[in-house]
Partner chain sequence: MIRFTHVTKTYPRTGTAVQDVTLHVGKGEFIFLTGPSGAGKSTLLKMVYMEERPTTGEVRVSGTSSVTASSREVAKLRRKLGIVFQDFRLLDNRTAEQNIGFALEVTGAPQSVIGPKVARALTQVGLAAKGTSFPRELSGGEQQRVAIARALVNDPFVLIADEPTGNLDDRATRGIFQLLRDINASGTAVIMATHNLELIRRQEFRTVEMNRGMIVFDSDEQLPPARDA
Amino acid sequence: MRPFRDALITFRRSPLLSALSVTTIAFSLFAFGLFGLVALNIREALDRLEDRVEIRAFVTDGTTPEQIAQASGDIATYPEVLSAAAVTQEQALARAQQELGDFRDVFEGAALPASIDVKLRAGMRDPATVKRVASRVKAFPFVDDIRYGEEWIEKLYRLRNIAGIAGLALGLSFALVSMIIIGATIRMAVLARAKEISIMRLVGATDAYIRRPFLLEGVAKGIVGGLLALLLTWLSRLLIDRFIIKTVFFDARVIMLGLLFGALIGLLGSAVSVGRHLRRV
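Can I see the structure of just this one chain, in the form predicted alone?
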């Protein structure tokens, strides 16, 4: 219990620097959390849109139903494919009229091409996989055109990657600043307790024993900063839900990882600083 008591005493001795350390950790994790929240919701939106991702292969006029059925069966055997359904000209016309609703008269008497509608398995709907399957389907001699919304799939994935990378870079930058400030706090605490540390060494205390309360102090600051960042992120999410768009929040596993990351920042900042300055005392 003594290391915990010593850590609390050290925390009380420099409340301003301790508060600055906690605040810096909180805002670093808060910035990281905001970008993580954006990336998470983009991924959720992508998952919902992925359910609608399909490849539509239009076939040339004169292709027999037997050829289309045979091709559909072959495509359905691809490992990436969930299903492949043949759509006749009549079915294509009925679907177009249903989707247009009030403008269904536009297709009155029109002839739409038959097609093969290909749906991909979950986890197989990224741009590269969709493009690869579309190329294989297009290789059939009677396939006239392929449509699968290539542009919007690539843009959505690109947006998610940019948000993730930006959040990671910003979070690591703030984490570095947090470690520096925590290190400064620990350095001040070591210097303030120089005489006490010297006496402890005289009575046989090891460096590991002396170092322990400072490390616990850093971990405590990291956890408190992580909790504060989580609260700020949750409040931001409430504001976004109210004024912009409904969002999803992190699950328990991600929350625990965030708190552990805060504790790690505090531990590393303390370890580097106390290891360097303890030798000078």
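Now show me the form predicted together with its partner chain; what you just gave was the form predicted alone.
All you get below is the one chain by itself.
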């Protein structure tokens, strides 16, 4: 097939620029991949952690069990709430001793406050919702203090957002740079073939036919860059897995999407350039 051969020929004609465009596409997608991976794994971790999210409302000494039961019943009817359970002083002590195992003696004779433990429904465990429910619970006059994993949940959420945004920004800037470099490569290729192109025009080749090999070249570079990025991301993940923490990887659909995006970067970069430069020869 002539177009494929032509694409190969231009690759050989300006290997440095070609390699550079492939590399920048790879870096663009690698940035997406790496930060995407971080975001994905934080997401996974959050899903697991969120199961444990609960709001614990400590009640003041001297609150009657009836008051506590009444409040638990009220709280259980909030739309965000899955369950609200009353925990007596004795139960609190027993739980603390169990959790501490060998150090159970520490609590000998100590008095832990009674509490209402509130669990939220799945999908309602984001920091904003947790905060809202917590402040409602806090409004009960006998609720003394409230605890929830506010700090670390918010931090994780923020981390995930930062990873997402950083990946997006870095990936998009690399995408832009690679489009510019691809544009430059195409410009050189078009100029190198100016005579051939003018003869093609003269004997009646359509613009689409003339453009095709250049576009194909862009797509090919995009896909090669995408594969390179996939390899880099996979290797990074392997390293993280081995030395830091077990992680999950993208599924096949996301990988295909990444390659497609690479092809798109290549196509756009060459389409813009080839349109502009063909008009001049």
